[in-house]
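The chain below stands alone, shown as structure tokens; this is the form predicted on its own.
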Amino acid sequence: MKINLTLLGGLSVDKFLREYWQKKPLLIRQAIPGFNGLLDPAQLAELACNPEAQSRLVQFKRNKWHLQHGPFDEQSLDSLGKSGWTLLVQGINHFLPGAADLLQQFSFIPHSRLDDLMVSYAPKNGGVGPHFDSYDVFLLQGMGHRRWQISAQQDRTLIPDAPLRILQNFSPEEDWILEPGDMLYLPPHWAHNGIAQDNCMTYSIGFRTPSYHELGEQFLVYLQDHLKLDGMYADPDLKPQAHPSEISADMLQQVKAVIQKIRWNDTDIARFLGTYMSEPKPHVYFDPPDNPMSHKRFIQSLDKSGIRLDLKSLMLCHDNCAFINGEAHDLDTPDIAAIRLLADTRQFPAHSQLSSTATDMLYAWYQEGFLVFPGKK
């Protein structure tokens, strides 16, 4: 991909990978030229009320650190003073379709890899103290200006009994202010601090970094999910034990047998890693249509408006199969394409042609709220 785009100031997509990805951090002034943002706070903060909503309010007041999580109501969040307070609110992309938008422009890193859009508030003085984090992140501004200061430091001492991973010995390197439509990327493991220099927002575009461990541990709950192994243990050949308390050599050696006869291949790591990366968080449920449409009429305005997925919709694909929000779907040849451009681009154009498999498969996604027609939620 060798499209110079103004997100990255100017590098073509491939310099960027090559050079900063996960790397170094890149400042990027006007990388959005013109934009202030896709709230408003009063709009940031009725989202911090919704039970749906994942928000979290960081206070700095008397020398320490304080961390409340959502739902919070109005009139708490209306008794806030004017500093030393920030309101973050996860997941905007499951509530805005600007949101979703935002984050398509960011397509040059696999959708597998993306995490939320999130975005905070912050009166002047707030911020949430320096950190590090595990993971690549785009801070965009929105309205108002942040102050961005940042480290390489290796020491990662935190303040003890705080409730955030806040560093006790932050040593910023390189200082800006950024403002509306700058961005500033930041790789894994970076120390960083924003400080709010008057009312301002900044969305946050995170992207996913889990463990091996985390990877392991998930693998095997698949395999345990998918693995069969025929027969039971038997000895008919047992013989008297002087310690019954002792395993012996000849159960170890069977059920050794067995269980080494546990295989993977590409193919289930590819299935495993389709389902688990397009799992929703465990907060996020889908709303089924209240009326939903006879499967006639559906392929009829299928043809004609084409669909999209649910603002809070996973997909993601490996050879000739879909994943999405968890569950594995085999495609036929002919319907290849056309649904991987519903995975790429979140939406189907109308006038497309499908397989009556496709066509059924997609009205089944449908009826469970995977997808919706152009003007729903």
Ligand code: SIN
The other form holds:
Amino acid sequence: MKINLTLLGGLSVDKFLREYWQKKPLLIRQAIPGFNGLLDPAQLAELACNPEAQSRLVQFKRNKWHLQHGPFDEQSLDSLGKSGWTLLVQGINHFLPGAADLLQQFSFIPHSRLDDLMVSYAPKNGGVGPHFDSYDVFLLQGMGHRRWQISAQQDRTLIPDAPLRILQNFSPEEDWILEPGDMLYLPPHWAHNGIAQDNCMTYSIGFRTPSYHELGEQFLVYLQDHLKLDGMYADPDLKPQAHPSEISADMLQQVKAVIQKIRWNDTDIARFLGTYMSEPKPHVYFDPPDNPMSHKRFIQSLDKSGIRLDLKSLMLCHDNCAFINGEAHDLDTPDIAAIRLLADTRQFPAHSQLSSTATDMLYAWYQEGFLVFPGKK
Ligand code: SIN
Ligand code: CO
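Could you output the structure for the form predicted together with this ligand, given that the previous block was the form predicted on its own?
And the full complex, kicking off with our chain again.
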């Protein structure tokens, strides 16, 4: 995977993954030289008023932390004071093509691990307090300057009754001021505190790690949907019971034998992972085109201009199976490379050779709003 040379401060992806990823923080000065952000505070505030975006306002006033969830109205954001607050908006990549392009620069980490791009704005002294996340995150500085203090401390005691997770005892071990284009990588559970030094915007490229519990629970949901066990409970040899309320050993053994027949293999695990990890978050909806093209016109446009994933689409692959927004699709061998290119790069070049099965599949995805033609948001 070729990446922008400066993004990891001259480290190769191999070296970064071996020495830092999930192990220790890395400060990269001028990871993206000239980066000054993708949107301004007014545009962020506008998104925070959009019901389709997930936004939060964190305030520290009268010696207490306060948290409000969006959508906000313009007046309440306009009336915020000159300091002591931070506005955060998740999923910026669903709204700005430039944000999706920024995330593509982080494709040296698999898409299955990517969560989203969150952007925060804070006037001088604003911040969300010392805390830790269960995510890997690249904190890229946009406009302004942010002081980052970090610590490997094991004490994770939180302030009781605070509306957000704030560490009770934060003991910073390292301290830097980040300028536009600087970036700090933090592994999960690393304590950190970011304090705006001036009007400051920070871009958090977040990577999720599902808990084993979540994976196990969701796999059982998958199994439930795909389970097929023939036959039914039978007891032609039923014996008289002294206690009719007793669940007999015979019943227990018969049910145990049936339950033990439930089996799964690598294909089930891959299908579960592909559908679950590409499932859109609950607040995400797709907008099918208002006046969809006919199949014939679609094929002509596809050939002429290529197509790309909608900003909200999530696409993953395993072997000959493609997963898009929670759906699994088996691919014919000649189409695998082309469909994988769409999943890897989020776009599909013009003049690609595709079977009619593949174009039918793309047409269905286009009708669902999963794909859009270049130039469309
Ligand atoms: C922020 O951008 O203010 C907070 C980011 C973080 O600490 O995870
Ligand atoms: Co954090």
